[in-house]
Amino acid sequence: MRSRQTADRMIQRGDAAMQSRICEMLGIEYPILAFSHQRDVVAAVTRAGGLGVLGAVALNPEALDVELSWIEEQVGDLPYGIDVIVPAHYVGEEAGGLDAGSLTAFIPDKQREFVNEILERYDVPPLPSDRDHQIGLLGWSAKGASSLLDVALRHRPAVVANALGPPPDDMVQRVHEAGRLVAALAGRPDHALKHKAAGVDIVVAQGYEAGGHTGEISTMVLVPQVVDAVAPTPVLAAGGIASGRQMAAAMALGAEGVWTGSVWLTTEEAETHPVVKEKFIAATSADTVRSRAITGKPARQLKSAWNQAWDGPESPGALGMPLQTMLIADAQLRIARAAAANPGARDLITYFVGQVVGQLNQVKPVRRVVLEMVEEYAEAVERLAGLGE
């Protein structure tokens, strides 16, 4: 692998596109934004010249405060971001997000029974009897996100992103008043237009290939449509991007940077479950599926016995967000605890990942991933420039 100095020389030699508006807006060297639920990855990407974005939906306000304090200690004055989830529609939205006790009443017995049937069929052991019952995640609402935003704005993230739907007006106002930027993910051009109308500073055009919640339009088709629709608002491309060549393709489509996620799941810093990381390394790009089996909304994840059961003919159907996440929280923990030694749990365990998983066949440190992307990007740009000579 080339050194950081070599990569910088390659960029200086002919890659003005690398220093895009995104770099200027966020104060970063490379227009590579990295979404991760793990603080070590976020900090490492930021230190390598990109911008790490912490996925905050699984955290309560107290935990988020700890995570952001740790990140800031690690990155010094360098910028980072956070990502919250305020879906356009979710159970309890009329009340601004009901509390956990109220929401549990919406979970039907047949779905509870189906979860138990899956665990029994695959012989997954129960949790320790002295463990407190886990109700599930409640960050999937305007109320939950508002509490997280309170904490975030006491820290110094450079950008706050909303992953599902246009961010609420009060969220945009509060972030802008604090002097920060707002980003939002879009899977269709009309969604991107709603983001622009809401006052979003950066639109992330996320294609069908991406891990997690995705739409049905591929990245190659989506990005130029979103770029044209929201101009002059800068656009980041997401979905199927884990290399410099893919980054160059995204920039050629009009994006001013990339939003990446899956590529960090197999890095040394990622605390991805060991069995899941092993599965990712062995997987091909045909081994993912969009399923409602985890969150209640279509989300791309690694194929497993879990999503096959929920998408099969015997399934009572996944519940809406956030009920599905609440329903399966304890089951997913049981599976994760047992997967290393229990064949059934190993078959069931899964996680969000994009189709690019097929090229994630080696565990690398985050810094190496960033610099390899930069180097390969510069090489791709130089090669294209040479075609016209």
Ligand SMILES: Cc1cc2nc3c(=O)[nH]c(=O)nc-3n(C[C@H](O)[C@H](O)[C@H](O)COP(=O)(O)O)c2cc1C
The other form holds:
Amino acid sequence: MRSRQTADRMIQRGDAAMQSRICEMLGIEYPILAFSHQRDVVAAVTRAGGLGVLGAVALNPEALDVELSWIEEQVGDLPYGIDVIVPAHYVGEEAGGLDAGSLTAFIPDKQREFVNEILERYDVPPLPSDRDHQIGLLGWSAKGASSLLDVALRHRPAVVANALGPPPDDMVQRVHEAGRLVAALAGRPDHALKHKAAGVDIVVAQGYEAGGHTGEISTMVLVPQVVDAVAPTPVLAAGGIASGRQMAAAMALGAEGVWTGSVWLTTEEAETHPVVKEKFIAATSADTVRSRAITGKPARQLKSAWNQAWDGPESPGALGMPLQTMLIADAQLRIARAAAANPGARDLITYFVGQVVGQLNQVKPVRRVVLEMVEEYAEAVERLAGLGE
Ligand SMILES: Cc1cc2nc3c(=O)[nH]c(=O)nc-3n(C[C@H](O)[C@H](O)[C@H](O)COP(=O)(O)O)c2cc1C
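Could the form predicted in complex with the ligand be shown next, to go alongside the form predicted on its own?
What follows is the whole complex; the chain from before opens it.
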């Protein structure tokens, strides 16, 4: 174990060697952005010197209001962000998004029956009849994101990010009028150019190894191409970054900071399902798969009996976004409720996670993850500077 002073010195050096335009633009100490659906993680990353970004897609406007008020109480004047999803393509896009009632009509019997077959095969018990569960679909559309934005702009997120397509014009305009920044995730250089043309301030170049929705190009190959394509717009690297060495590599590729997701799922603050957390801690980097089984678009997740069934020979094929999410919402809830005690549900349960899951072997507090990343970053930069001396 290193002494406390040595660790503090490394952190100071890491701090000095990672000041980038992103730190200046966002007013943060470390250019480490953390995507999470959990407000505790968001607040803890911001308080540790990075910037937490709250994933808002599953929240309705009232719930978002509560979450943002809570985060602001926790972080004081420090900056945080929010993330919405307006996909470039989804069922009902012509109307800006349909409500759950109208969309239900688009779900074929074949897929409904397949869900029931899986649950029966794995002996997953039904939900209690008094269950109170309504799927929050609102977020996956232009209309849905717009009402989330109304709430967000009554609060003070420093950055609003959009995934799965360029942010719509009115989103960019409203965020800029409110004096905040717009970011967007890109899995290909041509997507990054579309984001730039739409007026985004920060491009997140997210590679194939990332958790959640991903493209087909690895981070190592994608980041320098995006950096060159959109220069001088700053780029954050995402996908496969969970340590200081990976962060140093991302900065060497031309990124001005990192955008991370998976690494926070095994922190103390994360309310990841206990069975999922346990599976993540045990998993190797070969245990993820890019599958349409959860949202209808390819998203990296832990391999489980659920995605094996949807990607297997008997599958009727996943539905488009957001129908697949609607179709499986109750089944996912049944599986989650039963997973602690029911072996079939345990085999089925899965969640989004990237290839870095193989590095996540211990549950740690968020602050420690941030400081270890900064410390290891400093060591990596020093080692590189010393090569050939
Ligand atoms: C559990 C989980 C859920 C995610 N959901 C979203 C989302 O709703 N919106 C989004 O922009 N990105 C989402 N992502 C992707 C992250 O923003 C980030 O780009 C990705 O996690 C980076 O790669 P990493 O997982 O290797 O750190 C998600 C990632 C994970 C792991």
